[in-house]
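For reference, the chain that follows is the form predicted on its own, supplied as C-alpha cells.
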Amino acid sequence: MSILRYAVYRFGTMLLTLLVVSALIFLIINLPPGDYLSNQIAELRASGQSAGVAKAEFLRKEYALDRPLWQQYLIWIGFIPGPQGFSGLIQGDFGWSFEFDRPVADIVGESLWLTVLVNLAAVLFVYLVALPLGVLAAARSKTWVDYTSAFVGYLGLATPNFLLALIMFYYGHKYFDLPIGGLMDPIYEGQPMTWDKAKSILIHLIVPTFVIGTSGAAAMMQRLRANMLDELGKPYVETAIAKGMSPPRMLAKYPLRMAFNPFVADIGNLLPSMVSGSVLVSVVLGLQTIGPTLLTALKTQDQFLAGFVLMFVALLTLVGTMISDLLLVLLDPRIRYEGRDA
C-alpha cells in the first residue's frame, strides 16, 4: 500500500470513527431528563405565561424536538429530512442555539478560529520548549542542566492551569505592560481582518499561550527525556561513539529519531486536550473561544451548540491522531502500513 493509499485509508476510517463519535455525543447530551425548551415550557407554565408556552413548543415541532431520540440524531446529523428538509451537520446547517436565540454558526463564527488559533500557538509553544529542554536534559543527564529542567518541568505540571493565568495575568500587566483579558482589543471585536486588529491578537496571545502550553510543555519534556535515556543507554550508541561519530551528530542521527515517535504520536491527544484544558483558562482570562461557550452550553442543555462544540473537539481529536499516523511511518522505516491492512 502507499502512503497516498495509506491516507486514503486512514481518512475513511476517520469519517466513520467521527459518526460513531457524533451519536455518543448527541447520546450524552440528551442523557439529562428533558431538554432546554422542556425546561422553559414548565417555568413558563408555572409563572401563567401562555404567550411564552406556545412559543417554545411551536420551537419544540420546529427542531423536531418532539420526535423519538432515533429520528432527531438523524435529522441533526442530516440524514433524513426534518420540519426544514434536509438541514443538518452534513449540510452546513450547525442548528439553533436557544440559550442565546441565534443560529450556532453565528455564535462560534470568529470564536472558532480564535479557538484554533490560540490552541495552534500553544501546540508550537510546547513543541518549541519541550525538544530542546528534553533533548538537553538527556544529554546531560544528572547534571545541573538536567536537575533545572526537572525542577521547571515539575514546576509546570503541579502549577494549575488557572492559578497560573491570574500570576500571568497580574504580573504580565505590571512589569511587561501586556493586555489584560481577551485575544484582542475590544475596538477589533466584530470588525473585519486588518494589520491593526491582527497586531492586537498577536500581542493578546502571549499570555494564553504561556499558560495553556506551559503543563503540556513540562509533561511532554520529561517523556522525551525518559525515552531519549532509554535510547542513549542501548549498544548501538556504544559502537557508533567507538566508530568515531560526534556525539551531536550520533545524537540527532540515531537516539533522537527514535526516541521521537512518542513525540509525534502525543499530536493526536495534544490538540483536543489544549482545547478541553483551557476552558477555565478562557474564563479567568476572558479569551472568545469557544470554552465558555461550551460551558454555557452544557449547563443550560443546549443541545445543538453543545453537540456541534463537542463535535468540533473530536474533529481535532481525529485529525490529529490522522496527521501522527502519517508522519510516524514517514518518520519511522520500522513502522510498515502494509501490517494494517490485517
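Residue numbers count along the first chain shown, from 1. Note that the coordinates shown come from a computational prediction; the quantities given were computed from them, not determined experimentally. Each form is matched to the other, and the largest set of C-alpha atoms that superpose within 1.5 Å is called the rigid core. Compared with the form predicted together with the partner chain:
- Comparing the forms between the two forms on their rigid core, the Cα displacement of Y254 reaches 2 Å or more.
- Residue displacement note: D93 has its CA displaced by under 2 Å between the two forms (rigid core superposed).
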The other form holds:
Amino acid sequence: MSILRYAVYRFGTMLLTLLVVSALIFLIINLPPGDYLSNQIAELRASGQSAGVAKAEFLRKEYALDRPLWQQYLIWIGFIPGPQGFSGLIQGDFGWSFEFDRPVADIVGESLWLTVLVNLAAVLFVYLVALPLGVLAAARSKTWVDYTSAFVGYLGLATPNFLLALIMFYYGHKYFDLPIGGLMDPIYEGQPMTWDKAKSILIHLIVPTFVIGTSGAAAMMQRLRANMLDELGKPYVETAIAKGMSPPRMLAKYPLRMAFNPFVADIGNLLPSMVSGSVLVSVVLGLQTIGPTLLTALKTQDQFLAGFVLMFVALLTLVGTMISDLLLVLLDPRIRYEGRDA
Amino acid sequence: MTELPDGRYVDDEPFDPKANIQALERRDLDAPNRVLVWRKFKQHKLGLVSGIFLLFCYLILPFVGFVAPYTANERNSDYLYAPPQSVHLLHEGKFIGPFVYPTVAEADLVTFQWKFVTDTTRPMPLQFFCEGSDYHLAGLIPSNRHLFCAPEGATVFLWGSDRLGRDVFSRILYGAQLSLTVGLIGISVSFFLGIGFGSIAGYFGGKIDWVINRVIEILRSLPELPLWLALSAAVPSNWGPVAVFFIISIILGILDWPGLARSVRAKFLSLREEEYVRAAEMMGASSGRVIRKHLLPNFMSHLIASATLSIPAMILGETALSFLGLGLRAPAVSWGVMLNDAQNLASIEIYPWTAIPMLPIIVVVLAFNFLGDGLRDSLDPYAD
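Beyond the form predicted on its own, can we have the form predicted together with the partner chain?
Let us now look at the entire complex, which starts with that chain.
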C-alpha cells in the first residue's frame, strides 16, 4: 500500500471515529436533566416574568429543543433539516450560545487558534526537553545525571499541573518578571496581528508551555531512556565502540534511530493527555483558549457551545494522532498496516 | 562458627569441594511463587518503603478522627488564616515536653489582615488523649477522645488554618479518607470493565473483538479531562456528598478501563492458543470457567501492577475535578476541595499554607508510582 493510500484510509477511519465521538459527546452533554432554555423558562415562571417566557419558548422551537433527542442530534450534525433547513456542524453552522446570546462561532473565534498554538508549543517543548534528557540519562545511566533526571521526571508526573501553574506563575513573576495570566497583554486583545502582539504572546506562552508539557516530557523521557538502554546493550553498539567511533556520533548514528520509533508513535498517547491538561491549565491561568469557555458552558448547560468545544478538542486530538501515524510510516518502512493482502 | 586467633570467623560445616555452587537449593526451586516474588520485591527498596507507607496511610484512614486534633468542619472564628504553629520542646533552655506558645490575633489596620502575635513567655503543654469535639471512629463508634489537642486558651494549628479558621492538618487527614479511596473505587470499576471486555474480546475474537476494539480506540483517543468535566457536570447538584463521591469515582473508572482492556485482550489472544486451554475446553469447561480459572490467574499479578500504576491518575483526576468545583463539594473534605481555597495567586503569596494539601498528593502519587514499578519488576521471579 502506498503512503498515499494509507493516508486516505487513515483519514477515512478518523472521520468515522469523529462521527461516533460526536454522538458520544451529544449524549453526555444531554445527560443532565433539562436544558438551558427549559431551566430559564422555569426560573422566569417562578419569578413571574411571563414576557421572557415567550422568547425562550420561541428559541426552544427555533433550535429544535422540543424534538426527540435523536432528531436533535441529527440536526446538530446537519444530517436532517432543522427549523432553518440544513444548518449543522458539517454546514459550518456551530449553533447558538444561549448564555452569551451570540453565535458560537463568534465566541470561540480567536481562542481556537490560540488553543492550537498552546498545544503545539507544548508538544514542541516535550520533544525538545525529552529528547536530549532521555538520551543523556541512558548514555550516563546510573550516574547523577540519570538520577537527577529521574527524580525531576517523577516529580513532574506527580505534581498536579494546575498547582504547578500557580507556583510557576508566582515565582516566574517574582524572579524573572514573567507576565501573569492570559496569553497576551490586554492591549492587544482583539487587535490584528502585529509584530509586538506576536512578541507578547510568545512571552506569555512560556509558563503555560512549561506547565502543560512537564508531565508529558517526564513520561516521554522515561520511555526514551528505557528504549535507549535496551539498544545500548546490543552487540552492534559494542562493535561501533570497538572500531573507535566517538560516543556522541555512535549514539546519534545507531541506537537513537532505533529508539526513535516509539518516540513518534507515542504522540497518540501524549496528545489526548496534553489537550486535557491544557484545558485545565487554561482555566487556572486564565488563558484565552477554549478551556475556560468549556467550563462555563458545561456549568450552565449551554449545550451548543459545550458540544462544539468538546468536538473541537476531540478533532485536535484525532488529527494529531493521525499525523503521528503517518509520520511513523514515513520513518519506518518496515511498518505495514492492515488493508494489504496478508 | 569458630573464631581464629587473628579475629576471622570460619564456618564449621564440612566443606565439599565437588559440590556445584551454581545449583539452586531445593528449597528455592520448590518455593511458591509468592515467596519468590516477595523475595525479589524486598530488593526494590524504594518500592518496599512506598508500599509500607501506603499501607500505613490506608490503615490509618478509619482512625483519622482520633489522630486529628480538630474535626474537619470545626471553625475557630478567632483564628482565620492563622499561620502554622510549631510544637516546641525547650522553653528558655529547659525541657518541658511538647508545648505550644499561645497566639493572639490582632487586626493590622495598614494591610487589613489579621496579624498573629505569638506570646513566647507562656509555654502551654499539649494535652494527650484528651477530650475534644465529637467524631465517629471508623464512621461507627462515637467518641470524643483525641490523640492530642490544644491546651485551654491556645490552639494547635500544625499547618495553619484556612479561610474559615479550620485546621489544615486535621482537614488533610479527613480529606485523605475521600481522596485515597476515590482511586480504589475507580480502579475496581476499571478492573471489572477492563477484564470483562478485554477477556471477551480476546477469547472470542471475531466480530465482538472488532467492536470492542473500536470502542477502546475511540475512548483512548479522547482527551480525558474534558470528558470528566462533562460527565461530572451531569451530576445533579442536589445530591449528597456521598452520592457525588461514588459517582465521581465511578466516572473516573469508566474512562480508565480501555487501557487495561487492551492489555488483557493482547494477553488473551496469545494465551487462548495454549494447549492447556484446549484441554480444558475439550473436557467441557464453559467459556466463563476457562477464562476465570485457566486464563486470568496467569497474569493477574501483572494486572495488579498496572492497576497500582493507574491509581495515581485517578487521585490526580479527583483533585483536578474538585479543584474546578465540578467534583466533590463542601462540606465534603478532600484534598482537591481544600486546594480550591488556594486557587488564586493571592493565597499562594499571602497564605502559602493553604496549598499544603499538594504535598500529600505528591507524596502519595509518587509512592504509588514507586510501588507499581517495584511490583512490575518483581512479579516475574524466574526472569533474570
